[in-house]
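For reference, the chain that follows is the form predicted on its own, supplied as structure tokens.
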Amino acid sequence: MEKIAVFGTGYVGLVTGACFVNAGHNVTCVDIDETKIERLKKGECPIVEKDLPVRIEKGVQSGNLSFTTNASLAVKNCKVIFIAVGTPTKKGSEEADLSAVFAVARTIQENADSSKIVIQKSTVPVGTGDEVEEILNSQIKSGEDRFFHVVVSNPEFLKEGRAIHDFEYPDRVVIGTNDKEAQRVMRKIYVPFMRTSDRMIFMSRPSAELTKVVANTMLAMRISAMNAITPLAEKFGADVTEVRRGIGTDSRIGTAFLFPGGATFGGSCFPKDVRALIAIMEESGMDAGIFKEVMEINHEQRMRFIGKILNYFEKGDITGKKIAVWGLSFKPGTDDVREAASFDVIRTILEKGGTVSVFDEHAKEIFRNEFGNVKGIEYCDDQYVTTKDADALVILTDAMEFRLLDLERLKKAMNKLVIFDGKNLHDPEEMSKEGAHYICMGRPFFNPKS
């Protein structure tokens, strides 16, 4: 058993801490948010993530998972320290805000009384490990108390909604360090998750830092590439979902992250990591044009989808129209609304004079807090209640409850059965046979049967 401190109690920090405890380690999670820490001490989970509440409650009850705002004590008691704080994009810039990372590094430096292995779990630009190590070792004690801190890059590859599974059954665990003792300790920490095969990949720290942002950028590129095809498919009457199946069966390409739609990628990872890669390349005097295109296509596709909603109505006038919106988070199974398509869609509808009624099982309150308490939005606890007297329905996530529609109920509730599907969940021809005006992305439109 290893004694581990985890700085940061967001998605990554909580999942990391809870999973390490479940594997038999002793973990102290540290945060400056006193309210959140008090909730966690009671075994309450502040975020929506499958299986995480159970892990936290079990860990707290066992005594092996603790939460504190006392950073000094956590640093002194633990040899292994994970940094898992947020690194959002700076306002008005493409660069990642690393202030929280550097603040933790200074806290460790000021309170450490022995050598520490500091593991960088937060997503950071390549080269950040050098800066963290410089802070940690800026005032090395002399004589018998002399010690030196080692910084390891250990990026996360967790998908929100299944982060616990991804952590405990990883495709790979990337560990960036050339220090032999750090490699030994990291292997010991992660060995419980390597029961079926050793999936630990050791490399240099810069390589590990770069691996994380490039992995997310490549996935974002796949999504944007498919979205870039949708206007062409529409022009020639092709169905982009058929194209996706046709290319996805090629083993060199595969099926993952090839789903086009109007509700384009968002969340805390893809947009931030692509921007961070662009920023570090431009800072290094390199051409980041291909990666800029990824972000531009993502934005343009979202705007095309919003344009379809507006253009359906005569002269693009939605004044007084009520639009039902299903899905507020950037993906189902989470309450994370960061850079979600719902913001752009709902903001545009309100600006154009329409009103919205919205439903999301998990993200309703988070969205309300982020968007602001403005007029024209009705928050509903039932997805079909949103459609009462609605002039159109907009689907923005592929949540399970949106994949099978009660069309008879929708017909009775709505002024007209008009559906804008940002996730291409349904068959256009079948929907037309049911009398629906069904509009999606990159697929043929069929006039509804009366």
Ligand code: UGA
Contents of the next structure:
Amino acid sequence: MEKIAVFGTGYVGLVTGACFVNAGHNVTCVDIDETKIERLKKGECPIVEKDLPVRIEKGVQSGNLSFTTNASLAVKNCKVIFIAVGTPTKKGSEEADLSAVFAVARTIQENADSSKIVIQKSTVPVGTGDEVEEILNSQIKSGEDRFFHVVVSNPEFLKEGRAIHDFEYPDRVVIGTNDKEAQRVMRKIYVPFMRTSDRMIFMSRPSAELTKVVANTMLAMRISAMNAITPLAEKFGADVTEVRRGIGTDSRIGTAFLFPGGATFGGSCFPKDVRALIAIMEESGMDAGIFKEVMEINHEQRMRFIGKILNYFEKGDITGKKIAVWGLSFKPGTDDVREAASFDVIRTILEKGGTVSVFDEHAKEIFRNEFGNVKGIEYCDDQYVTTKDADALVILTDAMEFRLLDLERLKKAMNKLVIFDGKNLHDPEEMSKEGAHYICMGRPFFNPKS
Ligand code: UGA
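Now show the form predicted in complex with this ligand, given that the preceding structure was the form predicted on its own.
Next comes the full complex, this chain leading.
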């Protein structure tokens, strides 16, 4: 068992803490937000993440998971300290705001009474590990090595909504450090998750930092490549979902992350990481053209989808039309709405004089907080209630409840059966047979049979 402190009780910190406790370690989660810590102490889970609440409850009951705002005590008690605080994009710039990471580093530096292994889990630009190590060791006088703190880069590859599973059954655990003692401790921490095979990959710290952004950029590139194909498929009457199956069976390509659609990628990771890679390349005087294109395609495709919605109506005039919108988060199973397609879609409809009636199982309240109770938007608790007297339905995530439609109910509720599917969930020909005017991306259009 290792005594571990985790700074930051967001998506990453909580999942990390809860999973380590489940594997037999002792974890103290630290945060500056007192209200959040109080809730966690009571066993309440502040975020929507499958299986996390039970892990937290079990951990607290076992006595091996505790929550505190007392950073200095946590630093003194634990040799191993994870930094998992937020690194949002700075307002009005493309840069990541690293102030929370540096603040934790200073807290460790001020309170440590022995050498620590500090593990950087927050997603940060390449080279941040050097800066953190500098802060941590800033008081060391030359020749004195008593409290030398080592910084390890250990990026996370968790998918929101599947984070617990991804943590406990990882494809790989990337550990960036050349320090032998840190390598030994990291091995000990992660060994419970390596029962079937050793998937720990040791490398240098900059390599690990780069691995994180490159992994997300590669996945985003696959999606953008497929999105870029959709206008061509539409032009020649091809179906991009057939192409996806055709290429995905090639074992060199594989089927994952090849789903195109109008509700293009969002979330806190892909957009941020691709931008971070572009920024660091440009700062270094390199050409990031290929990666810039990934972001541009993502934006253009989203706009093309919105254009299809507007253009359906005569002269693109959506004034007075009611549009039902399903799916507000950037993907199902989470309440995270960061960079979600819903913002662009809903904002445009409202700006153009339409109204929206929206549904999302988890993200309604968070979206309402972000977007506001502005005129023209109605928040519903039932997906079908949104469609009452609606002129069109827009689907923005591939949530399970959107994959099969109660068409009879939709026909009764809506003014006309018009569906814009941003996730290509349904068969265009089947939908036309049902009398639906069904529009998606990169697939043939069939006139509705009335
Ligand atoms: C992503 C990565 O998948 C994780 O490995 C990584 O650790 C994480 O970012 C992170 O950096 O923290 P996540 O952002 O939770 O995880 O979500 P994904 O499931 O990867 O989806 C990202 C976006 O791409 C979503 O908006 C999703 O709808 C979209 N997507 C995904 C597509 O449009 N098409 C696809 O084929 C797949």
